Amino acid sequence: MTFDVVYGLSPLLVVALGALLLMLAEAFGKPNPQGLAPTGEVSDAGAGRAGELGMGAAVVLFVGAALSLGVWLAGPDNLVGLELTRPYLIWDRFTVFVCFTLCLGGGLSCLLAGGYLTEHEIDRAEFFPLVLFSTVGAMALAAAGELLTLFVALETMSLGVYALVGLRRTPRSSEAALKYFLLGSFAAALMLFGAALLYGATGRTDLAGIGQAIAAIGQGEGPGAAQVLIALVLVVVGLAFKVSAVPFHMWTPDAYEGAPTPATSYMAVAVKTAAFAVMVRVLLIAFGDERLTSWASGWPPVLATLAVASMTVANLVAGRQSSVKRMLAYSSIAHAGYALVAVVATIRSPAAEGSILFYLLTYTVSTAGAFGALILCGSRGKEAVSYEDLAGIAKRHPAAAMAFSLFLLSLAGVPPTAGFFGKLYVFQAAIDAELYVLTVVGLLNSLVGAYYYLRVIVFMYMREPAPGATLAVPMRSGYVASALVIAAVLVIALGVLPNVTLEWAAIATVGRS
């Protein structure tokens, strides 16, 4: 390998190497007696070391984000030999932008875990190698230009996340992990069947080659149209499961609620970002033929239906939740619907791909911050779970309430936060694509979604705790506070000065067949 190739792939290589080193550090290190439960029971070598391992994992991921920025500034097209990784890994600006977002979201989740696992005496230091290995899979998934790479990367990402959901080892956590694993395996099997059909029909496994073969249908050669359409349906269903679009969302609320909150944060930002990245690449390269991007016989009306269902169902159900964590789970489903609007707009609007990337970045910092603020609002034995738990917390801990309010306003799309511009550019791309009905539905759902975000703020600032109710007591953690500061700065910066990031997102497009 030349230096250019190593440098170009450095974000992926650094995270992979960091995962191996952290696994060794977790396995062969010495337990920290001061960080153990009062019983002093030692479960493994990583016991009581969540803080230091969390910091190590966060540093590795932030270095990966910094290297992604460096590769972006150098220009992947200018790095000699980097094209040799094709078609297995397509390392273009689209991939680099997604890798930056993945590393940023993963790093924030590790900082949150460094404080959360210690505070709640969950001596499961394997959390951090699992996050790093899952991030490697997510980065490879975003870069996948070939069906075999796509499947291996998808499973690498997913297996680690399945384990993260069951990390707490309670009945609820185990049930959530099992449900996620079974449904995830079923969705992966559907994608694998779709891939097998595509290979059988086209004789190709690379996305560009599949796209060229599909373009030849009806010209005296090429695969059968029926076989391709069946494969398209199977692939779309598998990807819809990964982005938790309605009606393939049933695993999401249980998995998000049963997992430790930092794991929930990681699932919400990293898994969704990688899934949307590979969805865009597969649909635009492998299924980018004009007949498959038409409203008569293609995937746009299917995704538009999923978008409307995801936004509407999730927002209506989220408003009826009593658990804040479960509300945020349904919120993530609604945000998947907004992002799907931009995916549909890619058929007509050149700006749609950039709006997807910018939206995923703003969603990442806002969601990681929201879950981080929820973590900060509750300590061991006195966690903030329901709306009632948060009643009056603004008087007891104004900093935690202020942080939570900022991230909720960003998720609601209130200016001048990052979330406002994320939604603005998505809907602008939809208007450019003449998807007026979809835009109106998205705007109406944004108004509905604002209700349950503002409801949390009302409880924090305008409600008093019920007499005799258990009060959530905010925790003290430098790791959680650091994550919140980073997320808050980015939410404000992307809201006040979005132009530079949006310009970068606009040129980070996938190559089409």
Given for the second form:
Amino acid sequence: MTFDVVYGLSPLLVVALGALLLMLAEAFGKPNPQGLAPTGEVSDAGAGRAGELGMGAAVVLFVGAALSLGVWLAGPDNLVGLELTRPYLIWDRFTVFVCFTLCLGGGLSCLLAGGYLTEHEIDRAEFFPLVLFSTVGAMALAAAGELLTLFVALETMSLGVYALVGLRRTPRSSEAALKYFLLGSFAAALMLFGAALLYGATGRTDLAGIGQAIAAIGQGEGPGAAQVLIALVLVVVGLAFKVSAVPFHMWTPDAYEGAPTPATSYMAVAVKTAAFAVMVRVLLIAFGDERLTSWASGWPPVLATLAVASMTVANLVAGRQSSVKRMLAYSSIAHAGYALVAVVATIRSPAAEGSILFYLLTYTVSTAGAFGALILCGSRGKEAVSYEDLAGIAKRHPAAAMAFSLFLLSLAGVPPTAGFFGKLYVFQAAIDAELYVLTVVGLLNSLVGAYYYLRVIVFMYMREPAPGATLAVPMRSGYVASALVIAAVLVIALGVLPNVTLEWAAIATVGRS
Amino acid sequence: MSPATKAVFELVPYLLAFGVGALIPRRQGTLERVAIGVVAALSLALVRGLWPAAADAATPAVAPPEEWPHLLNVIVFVPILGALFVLFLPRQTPALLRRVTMGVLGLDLLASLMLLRVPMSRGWHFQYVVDWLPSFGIRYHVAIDGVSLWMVLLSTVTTPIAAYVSFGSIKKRTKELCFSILLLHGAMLGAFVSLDLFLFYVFWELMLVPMIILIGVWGGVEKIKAAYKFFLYTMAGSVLMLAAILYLVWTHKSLAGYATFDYLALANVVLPRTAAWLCFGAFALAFVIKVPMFPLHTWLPDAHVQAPTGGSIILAAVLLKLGTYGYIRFCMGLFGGPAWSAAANLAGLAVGGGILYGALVAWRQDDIKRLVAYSSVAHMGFVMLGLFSGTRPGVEGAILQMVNHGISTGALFLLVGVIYDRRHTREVREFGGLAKVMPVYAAVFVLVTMSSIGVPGTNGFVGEFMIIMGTFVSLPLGSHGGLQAVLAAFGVILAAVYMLAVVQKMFFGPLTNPKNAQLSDLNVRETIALAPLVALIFIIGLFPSLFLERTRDSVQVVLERYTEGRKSFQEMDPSSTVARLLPRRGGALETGYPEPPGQVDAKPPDPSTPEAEAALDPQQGQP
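Can you swap the form predicted alone for the form predicted in complex with the partner chain?
What follows is the whole complex; the chain from before opens it.
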């Protein structure tokens, strides 16, 4: 029994333990005299040790990913002891798949940070414990089967990220952090309000119980039905904030741009993945009632509108950006739109849940890779952020440009990369669910998206830097390079031989009734 | 006679050709001599391959040589692996990179010549099927028939020429150039041989990036705009095609119970009217953009003018053929009904917008390359007209004309590149009287022009004649067929007008511009590149049956599918919204048909037992 629980929850436990250890190491370790800031100021003991701590954090997260794989192979259903954690944590195949994705995304971000923080002399090694704690929250969020757990997990995840955004202490970074914090708290408050209403209407806090109670309320005209609807709206809005769907996306570009790039990468991949996981679970388990999943009287048209708005607005705005980082921020909003298409498709297609998971996995490796390539293209004092910075870089640094192109092509969904299969799976699920209009809108949007991804490639390969402009000098960092290699291998492997992963994603369902 | 001696005897003609090629030209270095010799030997191999083997004629009982199933894999993946290999070669050794690229392309050409050893009877040849993503029903399924055979050969012949020409004029960033050419080559070949729609789509999209790099990195002044335009046009067509593919697959799955992307299986799906029209539209849009047909042709002149010579040759000779090939294979094969009903209108567009308008616009161009690009629009109009006619001579002529256009337009772009390398301008008025300073160049240009406008004895005549003949008797075009044939014939005259006008302005008359007085004639590299094309112009022009014989049976199959699709489409109740699945035809045409999962090697289970139904239908077992 105990073994089952410990083994089953091992990804979560290992990351939590690792976070504690890293925190101690960061607090009591010896500062590295070589890596101090030029002023000699010692802000904390972990100063100058970003590289080592980053490596440690990445190892912890990759171990977490490996353990997720182990749990998957053992089969969470076979670990009967895991029943103990229900309904607070539902540790099924869906959760384990998401945990793997989260650990992978977090690990890649930590590797990137190991190079980035050192290069840009940001002596804030608390980055790594924060990422780990936040990942713990994200994993718990993906597993949450009960409203209070859900809220605690959501806050655990978010608090870490708020701090990550403000890590730099530049005005820009602080502004971004404040914006994100305010809007994020607002969204959390909305969700909490929705949860309270749900509890009032149904008397339950576990999702499955809420689902049954809502089914029992049924078609009623009583106060319960209206309360459930209001709760649904509040919860959907709160979740839409977290996945940054249009029109709840206003914080995203600023927060993504202001944050240090590895933190951006972490936000883009892990936070979004966890938010989608919890969205699927809440919508399908708590609001999985026949009436609420119908096109006429439930959440599907709302989410479909959010999906169309996210894809269209984000893609159009992304094309107008002059900063690559900001473009990638908008692109992450657009990708949330594609994933929302799959969420809508869950109402009629059993394959849709798997398509969301697979999509999030491909999105994680491509986005982390793209941010990593952007990090690689800049060095101390010359961070590459705009298109102009990247002009002609392919001639000077072909490997960096090639890697960047690979991830962009994957984001654009050009075969044979991971991103293409992710999109294909999502749109196939949408066709299965007979959502033809959504599919066509999504595909046309991926055409618009391809334009601005291509623009980066055009700048890298076909333009020359303006005369007199400062040339971006790529950094040399084993950490960033290894993160890129891992991501690139995954992008190609998931693009050419995705079969096993596809089959696994297909059986990872939330087990709706 | 032992096999070894026989093999030596077989080699003698090639060695002779090599010797002759290597010895005749004077004042050349050893390397160039060897290169000329190799080209001569390869050309001979090509010509000999085309002819029905004399030995077989003497002993007709000899069974056709066995088909090596991996041959297509070799042809497709040698360039792709070569591209990856090039990535690991040092950037500082351009000569090595060029030689590796030419070596890989030459190897590919030799491998593709092996395809000619098998007579192209009905059905698929060199078929190779293996599961790729069984959970999605996606397989790696490649095969050729008499239609794709020529497309494969066209690309394996023209890409080395384009690469060779590029290496002459492009000296910077050789590594990227080699990588792009090889990847593009592999992707094009893959698209021509795929019989799985997913595989086809992967290769189709894979072509985009290297082509954009070819245009955008080594192109002219407006290269970036041209690259964007090319990318967006092509992508716009292909995303809708993806939607249609997914819809077809889903329909097949709901009818037959298992998912498959296989062409053979999807060809049996009869969609209800609206869906059929929409899916046909999505496929046709993708192909028509690629062809390109009026009014979606506007990317082509930009792409051609901005692309480097090598890129233009590949674009004109092979890439545009993917549109027409796709139309034959997928639009006519999968959606016979809508294709038949739309044929008359589309043919009008091909004649009016392509042949006539294209020719008139070409006439008004001052830039020679732009002129050739618009002439391309006109020629592709002929090809599409032949396809729309839906008659045997029309379709055979269209396939032949696809090859012809690849050869003659490829050669024209090459010739334009030659003069551009010397003068860095392509304005017609800059030239005049060039025949006096560049006699060989002028002669070759005139010859290729003759081929392009379809003078009898050259390849262009055969193709255009067959297309016009096919249009005249065409059934789907109905009463308009005659008019369209006449207008198309008028288009041939227009072609003569604009091509001969430019020839007259450039090569004859007084040598007015003093800058042209010192121009040198064709050099060795250019001659080597042009020689096979010129040879092919005459071979096809004088012996078209070599080509037509190999396409005949396959065209028959294409037309059978086409009429069958039309029949089942018209039999369907117009108000019906239910798709149907045709019974399997069986036979050579459906070898490699995707079996439902679980009964690949077992005999078909008895459908009356419940287990068998569950085995047939695992997807629907889930709630």
